[in-house]
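There is one chain below, alone, in structure tokens, taken in the form predicted on its own.
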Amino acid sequence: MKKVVDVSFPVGPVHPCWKEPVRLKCETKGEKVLQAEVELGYMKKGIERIMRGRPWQEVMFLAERICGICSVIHNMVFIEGMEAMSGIPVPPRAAYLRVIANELDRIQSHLLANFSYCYTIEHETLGMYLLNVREKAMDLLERLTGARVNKAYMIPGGVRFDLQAEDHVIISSTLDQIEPDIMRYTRMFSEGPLIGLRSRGIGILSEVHAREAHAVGPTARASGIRTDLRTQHPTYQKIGFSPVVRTEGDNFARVMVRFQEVAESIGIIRRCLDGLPEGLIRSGGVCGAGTITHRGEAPRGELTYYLKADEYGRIVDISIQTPSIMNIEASAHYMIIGATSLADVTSTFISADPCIACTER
């Protein structure tokens, strides 16, 4: 029998384009990829096991250490789950401040993802431009929460720090600086001939395949699936929000969705600042016993926490489903298959913005 596969080609676990260690095993015929598998297990932390039996005050800090790139949403989903389980109200001002922190975190996460893609296709100039803008978003997060990476900004019943008048002015003025830069870099990406050759029509994930793979977040929305959990969040519903959806389903569309979502996040933050309610930033309340499954929209898609706590607020059981596991599978089993060049394997995988830290925990 004739051998169909010519070469088994490993990519990773350590690769210049990877932010975190992961191994792709590609079966190829010539340069064409016939099938691919993902090999994980290089950075497992066992963090869910560490969380069990600990009080919520400790688990709150552990949750945001699952991932340093999207720590705010881990903090937010865990705290909102404890609040819903314990019947703890959140003042309107605190709810708006949570949205501001969450959207600033989404901006920096998306810019880092798009930097990684530009770096992978060797457009390092645009990639460095994006990192420079990301630093401004990180500075705003530090101004609002007091830290750049692990903020622990949200607590049951509210947030830790209020937004001062001078902070309001600085955030507004910085957004005015960031927005034209984002528009310029979006045009550079969308109109660049090199980027078009490396991105358009490559790594296509159809809507049917996206649904079969249960893809989420920008990866799903780039394939025409209009799903964004922010549309179900009461605070986002008050502020006003429209999901960004494209239909091309290729590498280009996934990166463009993130660019467009950065612009949408800037608009959300501005509406929060303009309509920021007066009042308390904490309502108080005690975390108690209960069981709940709570979800939120992370930068990469749907994040789910299953929580079970005793009467003292200790976490008896916890299970976390992060978005990247579905997107990684979609990438390996659909997007990479049929790639006509091994150079497209890394760029296609990076276009899904995989977060290995979240996935392995």
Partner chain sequence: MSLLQRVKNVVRSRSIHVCFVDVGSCNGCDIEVLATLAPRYDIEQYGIYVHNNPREADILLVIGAMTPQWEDKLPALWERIPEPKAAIAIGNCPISGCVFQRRDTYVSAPVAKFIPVAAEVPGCPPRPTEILSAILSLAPTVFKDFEERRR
The other form holds:
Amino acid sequence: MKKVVDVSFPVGPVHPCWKEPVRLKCETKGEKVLQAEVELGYMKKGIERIMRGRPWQEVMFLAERICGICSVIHNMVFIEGMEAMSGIPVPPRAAYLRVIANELDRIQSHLLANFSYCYTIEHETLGMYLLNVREKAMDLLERLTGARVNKAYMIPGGVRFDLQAEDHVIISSTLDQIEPDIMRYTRMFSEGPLIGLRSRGIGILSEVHAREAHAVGPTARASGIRTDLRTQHPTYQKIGFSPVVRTEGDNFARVMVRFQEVAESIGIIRRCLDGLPEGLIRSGGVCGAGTITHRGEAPRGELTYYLKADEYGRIVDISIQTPSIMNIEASAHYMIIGATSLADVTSTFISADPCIACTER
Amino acid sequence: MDLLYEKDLRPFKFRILMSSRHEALLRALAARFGVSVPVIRKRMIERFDMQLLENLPARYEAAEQMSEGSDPVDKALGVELFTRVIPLLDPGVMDEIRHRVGVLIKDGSSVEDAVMAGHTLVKEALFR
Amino acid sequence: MSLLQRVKNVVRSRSIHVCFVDVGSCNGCDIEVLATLAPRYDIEQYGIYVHNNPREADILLVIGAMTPQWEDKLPALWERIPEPKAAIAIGNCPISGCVFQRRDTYVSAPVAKFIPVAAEVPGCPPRPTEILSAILSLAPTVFKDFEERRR
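Could I see the form predicted in complex with its partner chain next, after the form predicted on its own?
Then the entire complex follows, led off by the chain already shown.
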């Protein structure tokens, strides 16, 4: 990239605010950022290359390990893609359980993202509150799927574990516990005057730029783009929900969209539990040949799998487009530009919920 | 001074451009200009940072959806495409080409001929 | 044992600074390290502070399967940590490469090829409590009587 000025302000790869290594080179004039450049390669493992030529039973576990924060949705999109390709039916109970697992994962991912943001703007109290609520969501995930992070809950034709009557009660009572907490923290965030000073009107991403960089998920929804792939998913259509959209496009809006989506997810899980159909959780089937482009809504936005398999269920070609690719690009090339203080660079970058493991695979 | 973090990023950028979706994009662009894929790849590695390289296929797709309904000459030349979506050209250079094509059309040459001439200019500007 | 050593032992037993560095994992271990900060596990009650600054760290948590970008940077980062120091490998990736150590991969596990690793916590990912107990059980063996033993 072209050098504009001589002063380059590098952030990272090891930085107190960043969970993962990435290097951000900002060209600055005074404290104003003129342009920023992202340097990757710290997490490139070549997962797509490893996946090629392997049976789906192995690719399923590799797909999950693309990202540890949103592992459920990677599993879900890959398995649903394989099902759609081979015509494997999913029992209704399993479809509902998938939605519950996915929404619990969304809750913990959004809470972690908001924790990171609060931690970056040095509001540790709220950050710790959020991290504590997140542990409760993690407990529910562990109860449902048997693991905290890499769960491998979904398999072609169903899910691995059923929800017992006892789990049903525990999930709904825990949701009753965490909902008022999340409401309280949302109010703390939206009304906190110092948080407002650090967040409102900073790192603005206009709708035009969001469309140009193809921003997705909460980042796009905070800029007024009404995009949520859950509205096209058959199970979600049955359950019913409406996407959260805000129009400010600043750091504050992005964090608030995530808070509101957590509340929305709690509602979805409740409706799922109320209408949970009886029946089998696994129906069986054989994965066959085909080519498919399958999309799903990850916590960070649209996740796309381009799959091609042979008749034995081996993956011939695979290409994965994760939401963080677009969101980090929007963040580095549009949001950070014009930041009037270097302290805002890290918080703006974190507000887009960057996941480097997703980006580089 | 030994700068640990300032190192040659070209091999890492090359790895990004090796995925099958990037390959398809590069082939499309190469076919458009009638050059080989490595030429385009080299140009991109020189000019773009790594995050933009990762995002190229998504940007390209978004641009194809957005460009519906825009001016046919602009679309044929790729005015939006090469200045904003895949910023291989500086806006000033592209504006000049667009202007020259506009002059050609005004002087009475057919739109196809003018676009062809413009296309050659874009190719020259890209692979000088 | 000298008085100075005794003072150092007391101070070091309640003040352990931790730096974690991700050298190419799936992020799962990162968030489990972050979860140890949560009030439920409360890493700070043991006097452990997690902040990513190698220059004031005592313990380095290495996460991930070693990507090419880190091959020269991780040893350099290790050298910047002042003595006494120790590295703990968190998760399967730094130990064996886990699912990433296959044909066509870019990673070059294990991390022990590049820096000396004092302890390993296997798991994909390990639980926050396991990470916590690994740090707590390693710290006395590394830091107690460090100067006297070195003499």
